[in-house]
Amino acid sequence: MKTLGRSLAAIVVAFLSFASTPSYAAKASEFMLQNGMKIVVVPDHRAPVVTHMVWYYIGGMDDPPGLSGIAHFFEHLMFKGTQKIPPGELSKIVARNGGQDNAMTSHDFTTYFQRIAKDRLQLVMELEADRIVNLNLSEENVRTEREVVREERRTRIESDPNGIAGEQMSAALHLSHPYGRPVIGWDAEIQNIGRPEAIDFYQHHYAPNNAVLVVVGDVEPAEVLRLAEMTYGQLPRREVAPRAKVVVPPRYAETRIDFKLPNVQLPSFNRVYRVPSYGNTKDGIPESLDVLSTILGGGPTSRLYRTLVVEKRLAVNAGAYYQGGARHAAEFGVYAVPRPGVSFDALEAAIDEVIATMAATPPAAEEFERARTRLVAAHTYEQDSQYALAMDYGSSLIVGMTIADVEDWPNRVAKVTPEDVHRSASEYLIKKEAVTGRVSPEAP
C-alpha cells in the first residue's frame, strides 16, 4: 500500500478513530454472464467517465515449461489487430474518442484497460470483445513482436544492474516455483515462441470464462450488465487450460548473492523475504505485514530511515515494502544505499539490528497508530481515482479474494494490534526465507 506524508497523516487522524471499527459501505455489484465471464461494477458519479478493465486469469506463472514470457508476449500481441481492426488501430480509436488505454502482465494476471467518456463504454467493450476471439496471429505479427519483446528485455533488464539483480534474486528466492521465472521471460525461451505456440496459448487462455470485467465510473450496474450482454455475452465459452497446481518448495537456508556489475551508479543492499500473501493467507497476517512494512521502512519517519540515514548516517536512503497481492507466496523487501565509505558489512549489521528489535518487542503505541493511520488514509484517498479503484478490485479478485475482502480491508487493518506486528516480524522476517543481495560496481 502507498503511504502518506506526515502532514496528510495528521489531517486524517481527525476523522479516523481506531477506538471502534470504522464502517465502510459496500460499493460494488457482481454479475455472471451465461458464458462464464464475471462482471464487477463500481458506480462513481463524480465525473462523466469510466475505467474499463478486463482481467484474465493468466500470468507469468502460467507460462508453459520452456516458454517463459508467453503471457507477457500476449499482452503485446493483443494490440496487433483482428480481422476488423488493423494492427495498432485499437489504441488510435480509443485516443480519437478522447480515451487512454494500456495493459500490464504480472505473475498472476494480465489486464487490459481503457479510461474514456461514459458514452463510449460500448465502443471499448466491442473492441475488447473482438480481440478475445479474433486476434490476428499471423506469422509476421508473431515474429516482429517477438523481437520487440526481446528488445524490451534488453532495455529493462539486461542493461539495468538493478533489473539483473532483481531477476536473479527472485529466481533464488522462489526456487522451482514459477514466481522465480521473470514475467518478461528468459531470452532463450522467448525465442522459442512461434506461431503454433502462440495460437495454442491464445485458444486455451483467452476466453470470457477466464476473465473478470471491472467497470468503475459514472454508470449504473444494470446499464453495464446490459452492454456486457450485448458484447461479451455473445462470445462462446472455451475450454480453458487449468492453472498449474504448483507447490511452494521449502527453503532451508538464506541465499546470498554479491553482484559486481557494469553501469552501477550507486551500490545498494537488498534483502527479500518470502512471506504470506493476501491470496493464500487469512487471519489478519497480510494486514499485519502491511503495517509492519510501514513502521519498518515506509518513509522518513520509519525505523530504517531514521536509524540508518538520520541517526547513524550509514545510508543515503533506506526503506521496506510488502508486495502482498499474490496467489502464492508474497515478497517483503528491505533496502538501503550506503553512504560513500560505508561498508556493506556495517550497513547490514545495522539493518539486522533494526529488524531484530522489531521482532523482539511490539511497536510503541504512537508509532503503531501513526503507521496504521497512514495506511488507511492512503487507501481512503486512493478512492478518488477510478483507476486505483479498478486496480484494487481487479487485482484482488484475480488472486482469489472477494468483493467483501476488498471493501473490508480498512476494517481488518483497524483490527491489527502491536502484538500482531511483532509476531509477524518474528515469524516471517527470518533469514532462511530470504535472499540477500549486494550490488556494487564492477572492478575496473
Second form
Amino acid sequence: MKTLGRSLAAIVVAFLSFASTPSYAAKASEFMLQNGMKIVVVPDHRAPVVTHMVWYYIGGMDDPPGLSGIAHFFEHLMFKGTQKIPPGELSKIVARNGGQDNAMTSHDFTTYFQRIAKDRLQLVMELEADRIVNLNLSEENVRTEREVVREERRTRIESDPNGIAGEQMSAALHLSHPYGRPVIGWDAEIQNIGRPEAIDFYQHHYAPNNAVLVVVGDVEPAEVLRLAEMTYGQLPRREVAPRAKVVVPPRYAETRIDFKLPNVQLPSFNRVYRVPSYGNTKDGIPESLDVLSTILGGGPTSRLYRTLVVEKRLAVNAGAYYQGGARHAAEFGVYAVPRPGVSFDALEAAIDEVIATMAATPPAAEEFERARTRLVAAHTYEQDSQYALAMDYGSSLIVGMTIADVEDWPNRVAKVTPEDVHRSASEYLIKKEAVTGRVSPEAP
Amino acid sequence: MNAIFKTAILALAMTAPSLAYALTVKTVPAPQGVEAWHSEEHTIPMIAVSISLQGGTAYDPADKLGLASLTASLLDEGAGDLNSAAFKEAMEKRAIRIGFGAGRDYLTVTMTTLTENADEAFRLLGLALSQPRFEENDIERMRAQMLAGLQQDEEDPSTIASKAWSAAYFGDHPYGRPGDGTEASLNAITADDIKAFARAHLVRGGAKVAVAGDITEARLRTLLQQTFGPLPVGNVVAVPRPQTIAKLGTETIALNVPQPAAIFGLPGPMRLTPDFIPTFVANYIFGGGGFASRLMEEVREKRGLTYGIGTGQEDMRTAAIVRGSVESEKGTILTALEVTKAEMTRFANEGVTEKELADAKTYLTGSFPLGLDSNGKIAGALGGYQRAGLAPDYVFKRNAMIEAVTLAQVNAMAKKYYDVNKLTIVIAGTPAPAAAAPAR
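In place of the form predicted alone, the structure of the form predicted in complex with its partner chain is requested.
The complete assembly is shown below, putting the previous chain first.
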C-alpha cells in the first residue's frame, strides 16, 4: 500500500501497524461524539506539544472508475480554503502559531495532521472541523493544483524506474481490486478530475461520522473531549456513500514481468505476494507474517541477506518486508540486487531455495527469539515519538482494528511460535499469489 | 461556530505559544578530548545517543574518495572477538540499534538502546570504535554495496544534480568531491587505507557525545570512560577554507528524463557569525518555510510548476552555503528557475515586511519544542549543536536570539546573501521548449 503526502516532508513515514510493549506502554482513552466521530487520546507529558490527526475512512480504494487519484488529489484541495479561511491560509495560520501540518493518502485512508504547542489544540481543532463541511473551491485552484499533483506523480513515479515497476506490479497483483490502482492515479485520469468531480467526492465522503480523531501529547483525555465537543461536536452527522463492495479476485498463476526501462542503472529483482492483512485476518496470522519477514529479510542477519549477499555472493543487497496495515489483502515483498555479472535466473533460484527452506522447517530457536525481541522492542522505541504513536493508532483503527488490538499487539507477537512462522511461509509465500518483476535497462 | 472561530484565531496569533518545559542539558565529565552532553529523562526506558568524530568525507585522500564512508559502513561488521555475524547478532539479541555514517566533516554514530541493555550497547560501541576487524570479505561486500549505490544514484536526477552542484561550486576543495567516491576511487581503496583512516580518525580528540533519556549521570560517566578511554587522543586538523566559487552560472547535464531536477545555491553565513541567525529568519521567509515561504507560494501555489521547492542553509566547518532544489516537467523547469531568480531579486531589493518577520518569528520560536519532544530528537539536535560548535546552553538561548532579530537585519542579510549574480545552478535533465503557458 502506497502512502502519498501533500509535501515531501511526509514521504518518510514508517508504516507500522501495531503498538505498545510489555515493559512500557502508552494507554489510550477512547470516546465517541454524538455525531459519530471517534476520538482516541494518548497522553505524553514530556514536552508541551501535541500531535493532532484526523483520519478519514476514505482512500484511493474509494476513487470512482475513471477518476483514479481523486482521493489523493482531494487531500490537496482540502488546503484550498473554506468560507472563512482563504486558500492556502490554513497552513500559514498553523505556522504562525508555531505549528507544522501535512496530510497523507493511502488506499485505505486520508489523514490530516498538525504538530503544535498544547495551548493551540483548540485552534487546530477549529480549523480541521471547519474544512469537514465548509470547503470553498475555485476552478482556478483546482486547475493549478492538478498540475502540482501531476508534478508529484512525475517526481514519485515517472522519474524513478522502481516507482514505475512497483506501480505495474501492484496492478498485476491485485487484478481488479482497487489496491491495484495507484493512489496517486494514472496521469490521464488525474486530468479528468475537475471541480464538479471534486465537490461530488467531498459531499459523499467527508463527514464527522466518517472520521477518527487521534490526539497524542501533553493533554488529558477529558480536556480533549471537551474541546472536541466544542468544535467537531457542533457538526451534524452526514450520510456518506457506502464503500464499494469489492472482492479480492482469485489468482490462478504467478505473474512474471520483465521490465526493460529507460534510465535503469542498477538491475533489481522484486517479488510481491498477496497475503493476509491486520485488517482482514485475525488469529495471529499477520503477527506471524511480521516475524516471518524479520527472519527472512529483516536486515543483515536475515536468511536472504546472509545466504545471497554473504555466503553465495550473488547479490549486493537482499531483504523482505511485510506491509500488514491494510483493510484487504496486504503485500509481502522480497527483493534483491544482483552482483554485476550474476543472472536473474541464478539469483531467483537461490531466493526460491531460501523461501522453500523457510516453508519446510520451523526457524531455529535462537533466530526466532532475536526476531521477536526486535519486534517487541520496536514498540518501546515507538513510544518515544508522538508522531509514530499517532500514526500507529490511526492507521490501525482505520483498517478495522480496535484500541485493544493495538495495545495487545506485543502479547500476540509473544504468542507466535516457530511452527506458526513455518506454517505462514508455506501457506502464503506461494507462487500463484505472487508477481515477480525483474527490472533491467532498456536495450540501447 | 463562526464566532468562536475568528476570535480564537485572532487571539492566539498575537501571543507566542508557551514553551516552558523540563528539558535539561548538562555537561558530563568524560575522557580527555571528548565533549559530552547529557539530557536526563526517565519516562521511557530507553536511551538515544549521538556521537560525532572528526572523520568525515572531507578527509578522504583525493585518489581514495569514499574512504570515510566505506570505513563507517564497516564499523558494525565485526570488532574484537566478534566477527560480522556475531557482532550483529549481539546487537539484535538485545534490540540494540547502532548506525555509522560519514558526513562531510564528521563520522557520526547514532545508537538507541533499552535502558536494561545500556551496558552491552556501550560495550559493543566501544569495541566497534577501538577494535574494528576490517576483514577482507566484509570490505569486499561493503565496497560492492557502495558501487551499487553509485549506480542507483545515476537513476535519480536530484542526486545527479546535487553531486554536480558541489563539484561546480567547491571545485577541487574536499567539499566538492563526492563523499561516496567514484567507481575508480572505491576500487583503489585497500584494507591498509581503511585501517590507517580508522587509526587517524577514530580518536577522542574533538569527539562529541550527546545522550538523552533514561540514564543517570553517574552511570553515563562510567560508560563514557569505558567506551572512549581506550581510544587515542589523536590529532585531526580541519580542512582549509574554500577560496572562491569554482563555477558561477548554469550548467545543464543532458538526460532524457520527464522531470529535470535543479539545484541552485550561493555562499551563506558561517554558523558562528552574527549573520547566521538573521539569515536563518530571512531564509525561512524566502524558501525555508514550506507553504509559508515565498518560493512555495510563487512556484507551486500560484503557478503549479512543481511539487516541491525550498532552500536551506548548510553549515560545514569551514564553509557555509544557502542551497535550494526544484523539480519540474521538462517544458517548465526553466520557467520555474526564472520565477525563482525573479523572487530572489525582489527579496534582495525589497526585503521583507514587518508581518512576514513577525510570522517567521512565531513559527521559528513556537515550533522549536517540536524538534525536542523525544529522546531520539533531543540527542540528534544536541549532536548537531555540538558539531556546529555551540554551547550546551544554546538550546535555552536560541529563541531569544530569534526574537531579537530586527527588520533591518533581515533586509541587510537578504541583500548581502541572496544575490542572483552569485548563483551556481545545475540542471540534471534536458529542458524542452515550454509546451504551454504556465497555469496562471
